[in-house]
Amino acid sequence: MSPRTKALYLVLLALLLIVPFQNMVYIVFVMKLLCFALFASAFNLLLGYTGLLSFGHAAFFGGAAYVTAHACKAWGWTPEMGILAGMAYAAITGWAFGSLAIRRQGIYFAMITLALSQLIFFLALQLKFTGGEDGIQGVPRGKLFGLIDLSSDTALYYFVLALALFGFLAIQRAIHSPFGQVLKSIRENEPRAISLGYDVAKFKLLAFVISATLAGMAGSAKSLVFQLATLTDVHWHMSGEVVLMTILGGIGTILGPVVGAGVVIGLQNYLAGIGSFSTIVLGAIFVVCVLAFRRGIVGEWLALLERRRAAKAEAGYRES
């Protein structure tokens, strides 16, 4: 990591120490960027790193939540238990989706995903204890490790910013291990990976079920946040909301699905005014943005940093 990288990290990570301190922001909009923002990271180690494109990561988001909404509320579950069996439900649910879906490649591995996503939905629909149609509210927010009580803003905000560093740090540490340099070569070409003695299939799926564990604890951070788990969390446009987040943001790097994440929420935060409107001018931008911007918001600055950076040194080894 250079460091430039390093210096920006540390300056992120200062503005959102001081978020509660400060009147600009306000502070559940940023605790639900943060849960969107691990999510759109999550799903970007499985297409971005990996390869896979997947429509059906709202069943480990939405699941997710429902499960620690429940936990918390009818069991009386501590926050901290009620989020581990969200983590819990979206890695077994991940290990048996992706045990299926890996099988295919390309459009089918999707479209598998996507199907397997909207039986969840179905179930989320049809059993008892998720509320159906009303979904499950007035989640209690209880007291971390009975200790801290969460029903203070700050208090909560403070714990989902360290949730979303543990699966942002958790990411990073995945790329950059020889785990990550495997997934860059399936990605890359996956003949060659197999040819080279490595289990693509193995690998395969343990991305899967670490990218979906960890949109399982953003979802079940945002049942917290909110206090209510919806139909909408398992709905396939969820899906399809993550997906966009991440190509708009640039796919395959750090920073992208996060940059992604703040433009998409920030947009259906500034245009709710105008009601089912808003989602014709968040395509548009989709479009123009693809268009544009082929490799993303990040992915272009990216690669104009790199164009720069060749330009100076050809202009040194002619002057030289």
The other form holds:
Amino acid sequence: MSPRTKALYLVLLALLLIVPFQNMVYIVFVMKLLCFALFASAFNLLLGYTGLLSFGHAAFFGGAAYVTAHACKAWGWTPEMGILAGMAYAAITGWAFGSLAIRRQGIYFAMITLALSQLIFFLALQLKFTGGEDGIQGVPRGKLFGLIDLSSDTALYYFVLALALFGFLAIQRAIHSPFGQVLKSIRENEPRAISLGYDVAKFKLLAFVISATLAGMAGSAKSLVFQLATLTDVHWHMSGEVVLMTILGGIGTILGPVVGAGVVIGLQNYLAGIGSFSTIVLGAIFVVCVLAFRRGIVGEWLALLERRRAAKAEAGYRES
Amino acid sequence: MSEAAGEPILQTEGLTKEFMGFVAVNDVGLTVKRGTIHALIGPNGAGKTTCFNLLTKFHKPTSGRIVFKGADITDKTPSQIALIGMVRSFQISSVFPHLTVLENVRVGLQQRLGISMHFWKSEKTLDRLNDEAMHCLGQVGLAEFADRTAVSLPYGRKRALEIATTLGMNPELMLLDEPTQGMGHEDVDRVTQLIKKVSAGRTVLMVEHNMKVVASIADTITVLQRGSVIASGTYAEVSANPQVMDAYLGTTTTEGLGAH
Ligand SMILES: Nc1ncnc2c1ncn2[C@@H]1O[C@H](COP(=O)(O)OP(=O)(O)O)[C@@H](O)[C@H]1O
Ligand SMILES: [Mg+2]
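Take the protein just shown as the form predicted on its own and give its structure as the form predicted in complex with its partner chain.
What follows is the entire complex, opening with the chain shown before.
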């Protein structure tokens, strides 16, 4: 990591830490942002670093939201236990979905994940405990470890921030691990990775499970923030939204999904006033972005820096 | 290893592959002897690449048997094959484009550490492989490019990188599919010498169109035509075979062989 990047991360962290002490941005909005940034980053582990396009990640995000909401409301579990339950659900579902989908490539992989996630949507609609069209409302935020009351936004904020940071660091580590090296090689050239002795199905499955589990953590946290789990969370729109965030921000970059989530959530918030038009506006922005900067916002930025560095190196080379 | 030289390392019996009724590989019996460079030649579409895909399990044979180092490997998976000492390269250039040159080799070396599923470990744990990776790169003359991304290398060097990556796996049998395809003269000579050099202590099975290359380094040549073996032997034996001359545009001299 360059000193510049390090500085950027430190500034970001400092800004995040002081959020409860200002009045310019709404704290619940920042929590929502953190949840979606984590969701998109988890998704990016699969799309950006393994080359797998899942179109069913709402099943993990939304499903975990339901599990956490139910555990905290009906069983009175503490928030951390509720979140662990949501993550366990997401890990198991991720393993099952992944096992079925990873033997297929490209669009078939996407279709299978979509079909399976529709199954979860159907369950959320039909099962009794999920509350049908109403979802699960009035989820208690509870006491963290039975001690710290999370009903204040500030306390919950730091909890969600800690969760999000844990998630980012976990993803960051996975990308820069021996496992991550193999994932990247599968993304770059799958037959070659196989010919070097890697059973790629095993690696894809583990990547899928990690991605699903962290997407679940994001959904669980969201259900505590809004004290709500609804059909929106498991709807295929949600699966599409996370694809959008990741592509918009920059596939296979660390900050891309975070920026993408910020842009999409920010715009949704800003455009909420114009009702269903907002979808059209978002769609138009997406099309323009994809056409104008194919690498996404962060991807283009990094490419620009790279070009500049190359030009500098070239100039230095000529002088010497 | 030296006393085993000359023993067959790889044998096939009745190897056949059909694609929806079209027989791409027909009843191929191939014997590759340990310690030799064995070339597989034949016109385009003869089934050479399909043969490689069968040997390395990327395709399932319709019928037939494959024996490697005395064990039947017909039912193994492609990744298992690599782990028992048979590593292939591909006809189309096959590097990991956006990894660095060093990382390209290291991904292969990493295999033997047995930590490749460890997603919680830092990639610094792989640094202990750097010396060996540099050694592999040195062998193919790529040491000075270690930090560049593979995609930025010129074509000939990419192919050399593939060989370095394959070498890193320390395979007993290397399968190279047209390693000099699409190269200029200089690169062809360089890669030919390289193959000769790295074949020391191992066995090489290669598909090659360039007859100069075949004549200069291959110990044994097998000629495929329309999926079947039509000749097998030394360069002198094979090039004197009338069927082989016929297969190559009906020429009566072997000079036409290089045209494919
Ligand atoms: N996956 C496949 N499906 C159908 N036909 C194939 C497939 N792979 C190869 N073939 C056919 O098998 C024949 C042999 O191809 P190939 O092994 O690539 O030849 P070579 O490498 O000797 O040029 C060709 O006619 C090719 O079209
Ligand atoms: Mg071929």
